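The chain below stands alone and is given in structure tokens; this is the form predicted alone.
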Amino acid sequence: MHRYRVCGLTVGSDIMLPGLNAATSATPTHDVTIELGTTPTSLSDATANGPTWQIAGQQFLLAIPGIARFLLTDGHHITVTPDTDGDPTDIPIFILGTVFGILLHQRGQIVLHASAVRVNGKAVLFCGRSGSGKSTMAAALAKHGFPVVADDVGAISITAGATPTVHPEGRHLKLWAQAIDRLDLAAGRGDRVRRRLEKYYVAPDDVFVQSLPLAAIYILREARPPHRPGIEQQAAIDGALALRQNAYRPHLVNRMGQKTDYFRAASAIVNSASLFTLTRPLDFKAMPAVIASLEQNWQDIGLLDKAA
């Protein structure tokens, strides 16, 4: 069995999961187990359903045509039935994306669609829709000395009276070939994420498992009229709504009965961490200026020491 550390959890898997960092030590038990097996085609007592999924109690059945069926149970167990007509090498990317995101929801975690970097011992998150440049932002900051904490899934724990904590995702970045070339990351490039995509795993320079206190969150937005480049602080009420909108697979939050949990979590986050909108051009030439503006912002909020 393969062993990994993902979002603060120990994972034992029958399936090799490329792009994950292997666990440094073997453990007799795991927080999450992934196994190949037989899954039902439907859940007879389903209480909620969509085109490709069903929920029944603590079970979540997800069917991805041409890939596999995934049965998630109680936030601890994932059973995978590959599609006989599919490419088995495509299965891991779905496990590490949608499937694991749903599993974290089952476990009651607050899960944002976000990348994250470490800044002065704290976590800074970048939220946004797919294609908004979350991974590219994290990779560029890592080249600038701020190590990657997460690439796609920002798992946050909320404890009453304590600063929210972010759990390292434990996997490699996923970057398009152009981003790898423009950011000079060819030395860390690994396998393709999927055979038909020019997107690759890129190994981080640092691998660590320590959870970090959350310092700031940035909602990414492209600079196009009427939006001009810059960083703007969000009002608390707007920030709470923005975080809810950037939950991982937000349409499932309501269906899994977590709407209230997310509003409470959003309130706790905006009360303890700074929340901003980061508007910037989707242009690699602009990245140095974007990083400079972030560093200035981090100095302004006391996250970094002011330059001498």
Contents of the next structure:
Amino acid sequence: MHRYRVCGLTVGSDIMLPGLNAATSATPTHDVTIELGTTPTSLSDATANGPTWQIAGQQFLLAIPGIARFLLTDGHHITVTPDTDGDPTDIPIFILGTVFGILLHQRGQIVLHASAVRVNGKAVLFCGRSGSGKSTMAAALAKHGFPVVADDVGAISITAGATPTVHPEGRHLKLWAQAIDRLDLAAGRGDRVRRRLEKYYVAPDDVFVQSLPLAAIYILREARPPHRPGIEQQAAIDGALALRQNAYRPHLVNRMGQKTDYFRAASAIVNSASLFTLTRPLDFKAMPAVIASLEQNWQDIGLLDKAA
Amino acid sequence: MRTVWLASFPKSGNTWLRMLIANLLATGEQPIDINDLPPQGSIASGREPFDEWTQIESGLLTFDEIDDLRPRVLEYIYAHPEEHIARAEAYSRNQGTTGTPPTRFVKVHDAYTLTRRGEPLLAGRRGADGAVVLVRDPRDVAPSFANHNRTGIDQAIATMANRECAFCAQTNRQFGQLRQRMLSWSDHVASWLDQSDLPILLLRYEELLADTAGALRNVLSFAHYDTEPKRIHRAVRLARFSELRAQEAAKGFREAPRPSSGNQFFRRGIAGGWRDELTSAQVARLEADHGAMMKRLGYHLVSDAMPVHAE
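So that was the form predicted alone. Now I'd like the form predicted together with the partner chain, please.
Starting with the chain above, the whole complex follows.
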């Protein structure tokens, strides 16, 4: 059995997951178990479904054609049935983001579609839809001395009266060839995430497992009219909607009855962390200026000491 | 709610037609903001809806794997109109109007192709009720396409002749949209005209320009979209080309390929502009590449009118 620590959870897996940092200590039990096995092709009594998935009570079935079927149960068990004509090395990358993100929703966890970096011992999140540049932002900041906390799945824990905390995702970044090239990250480039994709694992320099207090959340936005480049603070009143829209899978927030959880989380988050939009051109050439504006912003909110 | 594709090769008036349809919802004499179109006017190849409905990260799939799933996604969206209705209602409330349009018009630049499994990519009749196929004289498409792609006109002409022409097809990065196979200009038009899954309305850009209200009325009638004649006339006024250009000049257009490049998306909006933009060699090349389809669509070829010279 392979052991990992993902988003604050201990994971025991039949399947080796190459993009994850291996757990340093073995625990007798696991929060999440990943096993190879048989899964149904459909769930009877499904209460919600989509083109590739079904929900029935505490079961979620996801079918990725040519890859595998995944049955998620009670938020702690994942059964994987590889497609007979698929390539088994394609499976792990789908477990890491897609399947684990859904599992966290199933656990009732607040989970944002976000990358994150560590700034002065605290976590800063970058939310955005697929292709909005989350991984690229985290990779560029890591190269600038702010280690990666998460690549794609931003898991947040809320405790009454305390600052919300962010759990390190515990995995490697996954970056497209163009981003690796333009950010000069070839030295850390690992294997392709799938043989047929020009997307690669990039190992972090700094591995850590402790969760971090949440300092700020940035919603990434491309600078397209009418939005101009810059960092804008969001009003607290907009926070609840913004967080729900930036859930890992917004659709599942409703389908899994999490709307109230997100509403509560939003009020806890806006009480202790700042919520911004970060609007910038989707252009690698703009990255140094974006990083400079973020550092300025971190000084302004007291996260970084003022430059001498 | 009905779904009707607005199908065209790029630079054939698709966005203008969407602006006309959007302005049916205008209140008073205030044009719809070109950066705040009604949500049902989105494009069929958006990445976000694919990821959201499949719960799969499309960035981890190959183009062919995505195409295999696109029919499933489009038929699911078609069968679940409640989401669009909710969004359309929210938009109407925001605009200070009431009611939702009876038809969802969705832009599509994909050619009408089959997946490697032999299924219609756009899910045939399970994905939409019909298609408005918008075509434009390829001699006018070429200079506009060159401006759009920031290439020379010769490059645009070569791209239009490329039978594997596609948008968002590079494999070393990810785009906001899924890969769209457009094929060559001729193949694109033929794919839509010759498919037998969906009823179509063929609309030439030149007809839309010559009688905008009449053409819009035909589109709406085809789409079973009932509206008052005065709304049609107001939409034609509010979405006139000079208004779109002025809005773009004042605040930019979010759908422009590179909003900060200074290239205007709404460029000329005329028919026959090729006469002062193309060299005779470029005209001859386009007519050689696409003459058969041009004739089928009723575009007169310069090469037909010219006397044949001895070598």
